[in-house]
Structure formats: structure tokens, C-alpha cells
Amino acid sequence: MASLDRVKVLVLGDSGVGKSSLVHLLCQNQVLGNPSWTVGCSVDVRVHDYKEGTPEEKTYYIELWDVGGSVGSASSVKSTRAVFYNSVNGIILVHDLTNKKSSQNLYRWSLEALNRDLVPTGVLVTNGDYDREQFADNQIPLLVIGTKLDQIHENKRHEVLTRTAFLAEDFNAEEINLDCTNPRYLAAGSSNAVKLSRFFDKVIEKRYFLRDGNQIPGFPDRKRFGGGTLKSLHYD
């Protein structure tokens, strides 16, 4: 196969929310049998057909960078983690639907990745509010994914999903809620699969088709918002 153009997408969220299981499902279309803690960063690759079914269709590699650690880590750990944030084209924010704290921490994860972790105070309060000015000029495509949907009882799902719906609105992003142990949540033609494809298309468009001169260091080709199987790389 000829060399393909590629984009880099961060996968961020608290430890234990299921990022590794999600990345494995996205890239291998299989359930990860024995997930383990990610040390440093693990990179897997998905093959994506941009604008599938149209005359503009083209195949790209989507590099999914699963970043390990805790958002509350010491500054030295954050400094080490910052190397993974260079030249990012998109961000997937992952939270555990059964863990409210993991949802709230997505604000801090996004600020850290966007090099805005200098002023953490005032960003988040107990009811989930945050300073919108922190994200007002963000131009990196974002996608919010909630995991462990299967662990929420049917009669509680509406309540939980209503509580977490503000995340997608706050980040000006689409939202997918799923169970990483069940591939049917990303079955071809499903609403989740459509959202995922639309997100990857947007990332590719920002990287290759909508370039402008107002770039922010570490995040090239930025502009206002609007499965495959390959090798895995591990960075410790």
C-alpha cells in the first residue's frame, strides 16, 4: 500500500475511563480482552476513508495517541506529558459515565493539552460550570465520548445522560456514549459511526484543506470549529 497522509488525534481522560479499550475498538474493531494501565503514551492507527462514497474520497491514517496519567499530576509529570501534545490535529475527550469527577476533569485535560494550564483556578466549580473564555478561541476539532454505558441501569440513563450532555455543548463538540465491550455501538451506519466519521473528516479538513496563517504553536492548521488494523507503538 502506498504511503498515506496522516493526522494526529489525542485521546485524553482520567485513568480507568477506558481509553485503551476505546482506542483498541476504534483501530482493531475488536474488544480489548485484558486492558492495562497506559504508561506514558500508546499509539495505534486507524484507516479512515475521508468523504467516503463521494468523488473526493481518500484514505488517511488516523494516529490515536492514548495519553496516560492523571490530570492532577505534579508539574514535572505534566511537563513530560507535554511532548505528546505537539502538532495535534484533533482531540477525543473520554469520560466514564458512572464517574462524575472524570467528566468534570475533561476541562482540565483540554486546558493542559491546549497549553493553557497556567491558570487552573476558576476553570471548574462543583456544578460543572467553567470559564468559557478559556475555550472561546479553540479551533482544534473535539469529540466527547462517554464510556461504560452498560453499567448504568436503564431507569437511570436519562438522568445521567442529561447531566453529561452539557459537556458536548461546552466544548462545541459532538457526543458519543457507548460500551467499549460491545462493538455494536460503533456498527457501520449507526448514529455513533456517523458522528465518528464526521469528526475524523473534520480533523482531516482542518489539517489538509482549511489552512490559514493564524497557527498556535503545537497545533498547526487551526481554524474555527464548525476501521482499520495497523501496528501499535508504545512510548514509555
Given for the second form:
Amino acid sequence: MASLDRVKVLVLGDSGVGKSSLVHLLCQNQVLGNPSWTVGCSVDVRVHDYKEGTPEEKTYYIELWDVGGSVGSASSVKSTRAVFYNSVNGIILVHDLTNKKSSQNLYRWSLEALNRDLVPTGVLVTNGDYDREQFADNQIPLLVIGTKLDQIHENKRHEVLTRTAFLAEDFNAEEINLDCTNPRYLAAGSSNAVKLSRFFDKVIEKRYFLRDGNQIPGFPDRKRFGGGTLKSLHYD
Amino acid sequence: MSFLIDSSIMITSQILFFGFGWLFFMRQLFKDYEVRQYVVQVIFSVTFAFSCTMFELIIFEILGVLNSSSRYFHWKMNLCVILLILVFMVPFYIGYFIVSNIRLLHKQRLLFSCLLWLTFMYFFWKLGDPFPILSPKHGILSIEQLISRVGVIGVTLMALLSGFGAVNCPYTYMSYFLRNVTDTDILALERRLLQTMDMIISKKKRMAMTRRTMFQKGEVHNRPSGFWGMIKSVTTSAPGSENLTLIQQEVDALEELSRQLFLETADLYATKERIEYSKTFKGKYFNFLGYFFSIYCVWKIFMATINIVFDRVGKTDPVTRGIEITVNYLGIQFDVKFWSQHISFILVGIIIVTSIRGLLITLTKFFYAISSSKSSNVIVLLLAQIMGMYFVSSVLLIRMSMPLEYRTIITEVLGELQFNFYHRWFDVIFLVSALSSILFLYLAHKQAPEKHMAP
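Following the display of the form predicted alone, present the structure of the form predicted together with its partner chain.
And the full complex, kicking off with our chain again.
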């Protein structure tokens, strides 16, 4: 049972956006009854069928690491959190649709997680400002999920969704908007479920099927390979 | 005519304070949250503005700025407004926001918040009974009744904070108390943390696989929830779900362990940073200050004990005493009246500024530590309430630091309160708070190194 291959995906976002509820929904297909503060990191596992329905179907374990805390935490907490960012294969960025600040903080979250991987090359990232080029360079697949969709009033929905579309574009990522207390948003066959599946497939592909010169992050030649292989992976 | 000028000066300064409170709220407190209910921000800024105005009036009193009768009028008005806010508005809104968070009571929010407010008023009133704070000749709804109770709460808060601050300050500043932390300690702890996470993951993998096979076979895992659920699960349960419950319990224990390890590692990182900081100039300066503060703290505890034991309440304020000492013993002659005014202005000013700054910093730290996106409104209002009560009682206590001629206005405005009682109460609570903080810090300090040395 434990002999299946695994990939590691981080779930990041401000406290109170609903990461724990989301992870619970993704892994156990049930709504989390009593959400409470996440101290440190809580992990859950999802069994995913890569390339479902095709002859190359294979089952993988996807570890969802739900890291608690806020971007403004003390630096001691940030250093402790950094130990969870090792060898990450994918990142899910979670924000609260009713709270604009949580969406803005996603830039800082992604930088915090990605910097951890960039450190070995000695590339210094300055003061944490958002820089689009850093994300263009990024090899790790990202997914943006907006929660608490049910709390957005009908007439504000359009404006909120436009804003989040820009956000997802900045990260060069897909986006899903849902309500973690309602499993029907991720019902099998819905467009959200398809996007999720595609994201996990992409993560698995990056990890297991592109070993030729593309594996180690920070490898100086990766720009050459990065452009070519990225194109072939772009589903649309 | 002069009354109009005075009033316009007061109003301008109030608007300034309001703006400052607004900015502080937006930039510091609500940095990470979105302000959706502007009522909260307005209430906070208004409380801050009126509290600062009281201090401003004290300063004006000492400096002799503005007309004496207009000062008196503004004092009274300010006091009424602040009491109105602290006793009526803020508690009502706290109740309202608490009720809004609870989904069940959402429909009848107003009703339940009124009920909550009435409960608050009842306990607030009962608070006055055990304390000898009033002479019986005051009516039921007079300012003195309200002020005395607000004063009790505020003085308790002040004493608690001072006691803890007096002890905590040297403890944090001095590097004598820093534990020795090396990089290997941190790495070892991190390794343990990651190992625990791996164990949790392997168990969760088993659970996920079991759930999947059960789902494919058509069984459903009902987690035993509630009382009847537990009874049912004793008699009828598929073998798969029994397995799951067992593993779930193991996972719960491991998760608790991982949380502990995470907190310990964060603690070690914090200590390491403090050690590095203590080697810099600033660190050394603070270390030096820490020694001073520890002496000051010991002296204050000593004085509080003496005051209580010998039932002594200071009659003269430090300024007049200082001047007396210099004139009588050191033989230096100078214009007493002129200097006493300026020195008390500086002294009172320093006291006011440091207490405002200290309170705002403490409130901010508190807010970051305990608030979440749901409870942020309630917590900010609670902090506004604490801030208002704190400032009102500061005015009560600051009376003791001022020379006699300036005390009269406070005595006039606040009415005939038993001021001595408040000082005694402050000393008692200060002593209790300081001693229990010492005990608490001692225990925490003892316990920590043993945890890290464990293999």
C-alpha cells in the first residue's frame, strides 16, 4: 500500500481562509465539522489516479501539507515553517474571497515558499516585492483557490471573480472558487474537479516524467529546458 | 468670546486625536484584515480621541492655558461622553458582534445583543458592592457611581499590566536569562519534527487506501459521532471502519506531538535570534537598561509592600517632595512656584506619553496573538473598552503625582471619590501581579531547558 509513488503539495494562505476545511474536503470527501486553529503543519493524503481513464492510468499518493500561520509571523516562526518547504512538487494558494488582504498576501506566501527552494543557488531575492519574472521562472505548478464563495453577494460576484482571475493570471496558474462547506463544488465531472485533476496530473508529470535535466530546482541551465517543456504541458 | 475660542481649540485637537486613532487602527491593528464594519473603526477612534483629550486637559490645567471655566466645562462634557461610550455604546456593540458571529441567533441579533448588554450592566453594577468607594449621599444615576466602577476596573487592569511589565521588562532585556542554544539543537529538533510528519503521513496513506477500497466495495465509513453513534459503533461496525478509528487515534496522538515539536523549534529559533541580538550594540544597551529596570522593579515591589503593611498613603507628590528636599537639605534656592509648574508638566507629560505608547503597543501585540478573521471586530472593541477604562483610571491615579493646586480640578470634576482607596487597591493588585509574574516566569524558565535536553 505504501509502495505507491508520492508527491508533496503545499497548501498556503492566511489564517482563517479555510485551508484545513479545503484539505479535509479534498482528502476525505467530507466537510470538516469543527475547524480549529492549525498550529505548525497538518498533513493529509489524497489518492489520485494519474491520467484516469487512459491505459497509462496509475495511482499516486498526494500529500497535502497545510501550513498554518500568517505572513506577518515572527521570523522565528518563519524559520521553523521553512523546514516544511523542502522538496515541494506543487503549491496550492488559498485565499478568502471576502477578504482582499488575504489575496494580496498570496504573493508574499508564494515568495516565502519559493525562496526556500531558490536558496541553494545563491540567488538573492530582495525585500520580498512581487516580481513577475520570478514567477515566469518558476517550475513548480501553482493553483489558486478562493474560498467562502457562498458569502459573496450575487451582485458583487462578477467584480470579485474578475479580480481573482487577474490574480491567477499573475501566478500563471489555474483558479478554482468554491465553498469548503459544500461538497458539490468538487463533484465528479464538474469543471472544478477537472481543473483539480489537471493540476495534480501536472504536478505528478513534473515530478516523475521530466527527469531529463529538469529535476533539480535552481539548476542554471533550466531556463533552456523550461521554455520548451512548459509549452508541451499547457493543456487547453 | 474666549469660550468659543477655547472650544474651537479643543475641537481641533479632538479631531487630530481622532485622525491619529483612525490611522493607528488601519495601519497597525487591522493590517491583515479587511475593515468591513466601519462602525468598529469609528468607535475605536472616538474612544481614543476622548481619552487623549482628558490628558490634554490635564496638561492645559498645569500650564494654565485656556479659561478656567471653559476648562471645567470641557472636563465635564468629556467625562460624560467617555462614560457614555464606555458604559453604553461599546458593550452594546461587543454584544452585537458576538451575536452576529453565532449563526443560530443571527435572525434576532438586536434582541440578543440588548439582553447581553443588560447582563453586562447588572454585573457592572454589582461590582460596586464589595468596595468602599462611595458615600451614600449620591443618587443612583450620578456620574460618581459610574466613574467609581469604571475606576475600579481600570485600576485593576493598570496594576496587572504594570506588575507584569515591571517583572517582564528586565527578564526580556537582560541576557543573563538567555538559554544557550546551538545550531545542532535546532537541527536535531527539526529532524524529529520531520520524522513525526513522515509517520503521520504513512498512517494517513493507509487510512486513505482503506477508505478507497471500502468505497469501491460499497461500504461506508461512519465516524462515531455523538452519544448514539458511539453506542451503535459498539454493536455494528465493518472491520474496515474499526481499523480506521484505531489508526485515527494514533494519528491524533502523533499530530499533538508534531504541534509540540513545532512550538519548541519556534521557541529555539526565537532564543537564537535573541542571543545574536544581545551581541549587537543595541542589545548590550538594552541589557544594561535591564539591570536598571530590575532595581526599579524591586524598589517598586518594596514600596508597595511598605504602603500596604504600614497603611500609608502618600500625601505629597514627588515634585513637591523633590523641591522640598533640594531646598531644605541641599540649600539650593530657586523660584518654587515657577519650577514646580514646569517640572510637574514634564513629569506628567512623560507619564502620559509612556503610558499611552505602552498601552498601544501591548494592545497591538495582544491583538495579533489572539485575533482571527471572525473575531477581529469583537476583539478590537474589547481593546477599545480596556483602553478607555485604562485612560480614565490613569487620570484618577495621576492626581497623586500633581502638586495640590492642580489637583483641585480633578477632584472637582470626578466628584467625591475615595481616591485613597484606589491607590491602595493599585498597590495590592500590583504586588499580587508582580509576585505571580515572578513565579510564572521562574517556572517557565525552569521547565524549558529540561525539554530540550531530552533525547
